[in-house]
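In structure tokens, one chain follows: the form predicted alone.
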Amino acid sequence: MRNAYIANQKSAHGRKALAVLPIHYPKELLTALDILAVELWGPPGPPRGPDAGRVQTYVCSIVRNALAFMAAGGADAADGVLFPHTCDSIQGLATVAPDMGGWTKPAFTFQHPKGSSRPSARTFVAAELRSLAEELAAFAGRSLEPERLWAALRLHREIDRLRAELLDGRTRLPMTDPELYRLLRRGEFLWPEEHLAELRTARDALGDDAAQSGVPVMITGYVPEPLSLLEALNDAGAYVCGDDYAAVGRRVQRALLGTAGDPLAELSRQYFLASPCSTRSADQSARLRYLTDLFDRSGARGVIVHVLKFCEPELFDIPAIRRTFAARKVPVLVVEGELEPEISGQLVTRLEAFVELLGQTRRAA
């Protein structure tokens, strides 16, 4: 975990740190309560302890690695943990770790409704947000002040605006894919104002002319790990011009922010305006429309589906993604991983062959 950074945040600002499992959670609440969010995406690589064996081998590596990491003391720099209801496996981890060994500090859950916006779902998420706000306020030792939550909402929407600007202007951004994704993912642990400053610096590098000359591809998946997949893609002569990673582009909120009223109600409203995501059981047709629109806007020549092994929410959508793009005669490459440290030589060859195919398609077009 980011131990040195967490220690500095505690000593310099008196902030508590909360480890957060993927994916969707009300980060604005944490910021308003002066709580540092440090996201726990595994971590990647082999499990950091024997406790991964306490869950079935067909559970995804993010959950298995997180349990091993927490039980081995890897997340001890954090003062608590938050488990969003992303999937059955993470919901199960919310019980396995605190109740059956692996985590002894405060543990919180955020249950978000599955499906589209409807009166019962809106009532449910509003109640969940108020309940979590009360629990986190007690954890932080301070009350939730409406003006601080409004400030946090504005701060995070500004971060989203800049992230969208960088992703949408990818072709004009003089950075490699690994450089861009390292920057965007620093928001998973940096205090938001620090991340905002980094994003502004990167935004200033956006030019008027194309800075990328490779084959443009769109990528959809759960999390861009290992980063060597993107390095291999760049080495093969391609770059990511359209991003739908759940950890990156899919979390960028593009809806306009309200300006008055109850900030918790606004936070609840924003929840239902987010991009379609398989982990929130979004309407599949809506998600496919979102993906085809992203594909058309980005100018991509092909689609890479990068799925995490045993990730049921993402796996459910793959057949429909294949059919949709096949009907448009768009080449699709599906690759599967397990948070391994590096991609295999076989996958490097598949990426090279896919990029070569897209290059031939472009020349023939």
Second form
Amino acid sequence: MRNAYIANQKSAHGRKALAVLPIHYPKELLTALDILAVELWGPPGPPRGPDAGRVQTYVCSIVRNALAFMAAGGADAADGVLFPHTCDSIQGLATVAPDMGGWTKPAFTFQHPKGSSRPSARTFVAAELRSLAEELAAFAGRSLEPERLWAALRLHREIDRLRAELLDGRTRLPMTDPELYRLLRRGEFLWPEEHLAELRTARDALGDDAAQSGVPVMITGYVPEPLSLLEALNDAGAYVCGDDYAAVGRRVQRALLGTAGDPLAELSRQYFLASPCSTRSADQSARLRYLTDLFDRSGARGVIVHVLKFCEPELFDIPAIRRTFAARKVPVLVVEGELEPEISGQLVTRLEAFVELLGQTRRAA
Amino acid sequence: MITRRRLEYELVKHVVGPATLRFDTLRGELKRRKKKPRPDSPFGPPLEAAHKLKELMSLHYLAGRYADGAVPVAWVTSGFPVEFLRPFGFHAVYPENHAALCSAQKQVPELASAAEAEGYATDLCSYARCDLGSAFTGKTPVGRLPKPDLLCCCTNICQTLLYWYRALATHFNVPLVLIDPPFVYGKAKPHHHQYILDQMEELLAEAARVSRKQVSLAELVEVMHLAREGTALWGECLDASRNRPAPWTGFDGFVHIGPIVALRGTKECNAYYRLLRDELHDRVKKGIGGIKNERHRLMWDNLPIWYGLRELSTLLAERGFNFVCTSYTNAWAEGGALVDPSQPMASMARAYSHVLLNQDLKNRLSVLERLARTYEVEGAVLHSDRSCKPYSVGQIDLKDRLQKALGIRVLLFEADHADPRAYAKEPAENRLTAFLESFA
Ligand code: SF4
Ligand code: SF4
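Condition change, the form predicted alone to the form predicted in complex with the partner chain:
So here's everything in the complex, that chain up top.
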């Protein structure tokens, strides 16, 4: 974990830190309450420490690694943990760690509704946000002031706007994919204002002319780990021009922000305007529409689906994604990983072959 | 006006089906009488009720072949509050029960392969792969499954069901209605309860729309009474195993669970469990055991291994071991008590969110401890089910806790509940044998 950074945030600003498991959570609430969110996506590599074997090997590495990491004291710099209701495995982790050992500090859950946006789901999200806000306010030792929540909403939408600008303007951005993703993923632990400053600097580098000359591809998947996958892609002569990683592009809120009224109600409204995500069991046709739109907008020539092994929400969507793009004669490459530190030589070869195929498609076109 | 299709359905369900199946049972009985019982069999005499069970479940599937176009058809997850559907006249099909049947009949590899060929990963739940394969190919050991008019999914046992039912909704192009009970960590929050109530209202509206029928609260309450009684009767059947020897085996329990899953809230279901309960009580009185020589009593956690029931139960019975309780069969006996027909909606919301898999591990542990004590077991086998994350995550800790709290031996046994391709038979059986030998 980012221990030094967390320690500095605590001493310099008196902020509490909350470790947050993937994926969707109302970060605005945390910001408004002056709580630093530090996301726990694994971490990468094999699970380590004496608790490495407490979750079966047929469960995704995010959950296996997170438990081992937490139980080994890796997240002790944080003052609490938040488990969003992402999938069965995270739901399991949210009881294994606090109830069976591995986490003794406060544990919170954010249970979001599954399925499409029914009236019951809307009422529930509003109530769940209110309930979480109360719990977090008690944790932070301060009350939630509406003006601060509005400010947090504006801050996070500004961050999203810049992230969208960088992702959409990818072709004109003189950065490699690993550089861009490293930057975007710093938002997983930086205090939002600091992240905003970094994004602004990157945005200033956006030019008018093409800065990328490789084969443009769209990528959809869970989390861009290991980064060597993107390095290999760049080395093979391609770059990501359309991003739908759950950890990155899928979390960019593109809807406009309301300007008045109850900020919690606005937060709840925004929840239903987010991009479709498998972990919310959103309407699958909406997700497919979203992906084809992104594909068309981005000018990609092919699609890479990068999933984590044993990730049920993502794995269930693959057949429909394949079918949809096959019907449009778009090449699709499915890549499955396990948060390994480096990708295998075999995968490098597959990426190279895929990029070569896309290159030929371009020439043929 | 009654349609021809409806007439066929009613005839099959009430006249032709029961008569044909009764005839089959009698013929089977004659054959069995001629056959001499195996003197070396480690099992007690077979349960008489098993014939009735076969008739009941076969009739359910037989009538199902004629259901679409005759009555509204719903495909329903096992944890769904089916009580709400019955008064609307839905014929309910349980894909999980169907997948278990496919597995017992060794058809999962073929059916699951059809789903895998469509891109469904082998790491996904084998029930889902099996049933999707069946839907894509139309192949099923029950002749034919009726096409659904409505898909009914409740995520109180897992989220997988929702991903699976979404795929079915696309395939059949029919609506999907969802009950999504928030997971219960400690105590359920009031707004979580309200969310379930709101969804129940949405379900009733959708059921009325699809079935084109309005239903009164009194009709709902009547079905709730039946369902509550059914789960209580099932509980009494399970309870019989508190006796020594237990009058049946835990594996028998897995097979006899069919009606409480697929026919809950019907008179037929309750009549069946009355029959079974009486037979079990009778066996207890006569000292007849599920196995001939019950030396050790064990507990089973997680789903059964459907394709290996016979082999595993023989392996155990030959060594004098019986699974006298299982968390899986027990789960179907627990919820009913929470249903209070005087508070129909509120109690249903509570009952359906407080199922075993929708509650935290502290609760799971206390259920397992209670079962182990009540049924006086000396050991437990926790089936670490590759397919079922919600049931399996946490079992490694549960194993340690059970060992420490109760001083019993516990084995973590890795397999898959439906797909034999994910089961390393020999090493698994060796592990199990070594575990059993440790009781010597
Ligand atoms: S990778 Fe998939 S299965 Fe694992 S925690 Fe994330 S959503 Fe759940
Ligand atoms: S076996 Fe487990 S994962 Fe599969 S449908 Fe049942 S509860 Fe869900």
